[in-house]
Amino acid sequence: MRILAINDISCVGKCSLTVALPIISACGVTCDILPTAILSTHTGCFQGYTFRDLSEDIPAILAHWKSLHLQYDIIVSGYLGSIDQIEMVKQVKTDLLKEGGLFIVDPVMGDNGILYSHFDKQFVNEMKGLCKIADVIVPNLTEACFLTDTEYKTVTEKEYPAILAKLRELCPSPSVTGCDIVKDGNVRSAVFYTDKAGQLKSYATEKIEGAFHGAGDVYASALVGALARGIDMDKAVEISADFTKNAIAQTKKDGTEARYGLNSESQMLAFLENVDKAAK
């Protein structure tokens, strides 16, 4: 099993490839990387960060890989800094994904109802096009709203099924994180998703108050690793959501600054034990 993760490298802040590579690899599969940019830190809550776009390097990297006849069972894309990089990822899928392979898109664009800097409506529209050729997409609720032209500020739990229905027009298997629901009088954090049969499902965990950078990357990476081990979507969502919640809880317990990412390392063993158990 060989996986390609396409994302940026934020050297400090535990997100993107510094999260994807260790989590996916720990699941027992080969994970190669294609960096889209390199940053001194991620862009959330840090000032004065450096940013180097690697778009000019990508064609030569891909040409070399094609000469090696590399092919991937799963390709997962994350942060893409430009529309040109979206087009590059489409070509990567065409050239390097095995027949019958899985293409997963994390449409990284925003959070808390707003787009990240440098992204605009045109980028959102192009990202919709990338999602249309994906087998699985893993947006957070903000990104799901932008992809479905839904007003984030007015979204309630009742609208989640409609959002999932609209997302299925783009991709057969969406998995939306960060959806607050009320259960037994308590607010919980849920993942809403659809299985291969198109059935709407959800999985809820304890909601831990606060802003935690990199949580979406932890969830997406865990989901990729679980799916790579042949675990079905229902169990993969459950394992990945629990791992992410536990990492958030550990981070809050440790008192780590949120901008430095989740302390998922201490929760990795339990996650991998769940993956191994479910894969057998």
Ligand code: PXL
Contents of the next structure:
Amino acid sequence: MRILAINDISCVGKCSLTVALPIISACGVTCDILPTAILSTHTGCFQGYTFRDLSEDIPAILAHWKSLHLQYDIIVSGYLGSIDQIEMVKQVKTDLLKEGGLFIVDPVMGDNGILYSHFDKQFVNEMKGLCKIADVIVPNLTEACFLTDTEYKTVTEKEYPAILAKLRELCPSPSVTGCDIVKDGNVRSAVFYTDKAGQLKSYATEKIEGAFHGAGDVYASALVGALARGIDMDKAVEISADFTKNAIAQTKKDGTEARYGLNSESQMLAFLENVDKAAK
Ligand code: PXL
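Could the form predicted together with the ligand be given as well, to go with the form predicted on its own?
Full complex below, order starting with the chain above.
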């Protein structure tokens, strides 16, 4: 099983490839990487970061891979620095995804109702185009709102089914993280997703207060690893959401600054045991 993760390298602040590579590889599959940019830190909550766009290097990398006849079972894309890079990812899918392979898009664009710096309405529109050719998309609630032209500020849990229905117009299998729901008077954090037939489903975990950077990357990487091991979507969502929640709880316990990312390392073994159990 060979996976290609397309994402940036943020050298500090665990997210994108520094999260995807260890988590996907640990699931027992090969994870190759296509770095889109190198940054000194990610762009959220840090100032003065460096940003080297690697677009110029990518055609030669792809030409070399073609000469090796590399083909992928799963391609997963994450943070893309420009509209040109969205076009590049479409080409990578055409050239390198095996017949019947899975194309998974994490439409990284924003959080807490706002777009990250560098992104605008035009980028959102182009990202909708990328989602249209994906088999699975994993937006957070903010990104789901931008993809469906929904006002984030006023969203309540009553709107989740309509958002999922609109996302299904883009992609057959959306999975939206960070959806707060109230159950028995307690707020819980849920993933809302649909199966291929369009039936709405959700999986909720304890809500841990705070904004934790890189949580979406941990969830998406775990989901890719679980799907790569042949686990069905229901179970893959469940074990990926549990892992993410445990990593958030660990980060809160450690008291490290949220912008430095999730301390998922100590929770990895339990996640991998769940992967192994479910893959049998
Ligand atoms: O975690 C998502 C992410 C990935 N890569 C870069 C980012 C962000 C979010 O801020 O800035 C460079």
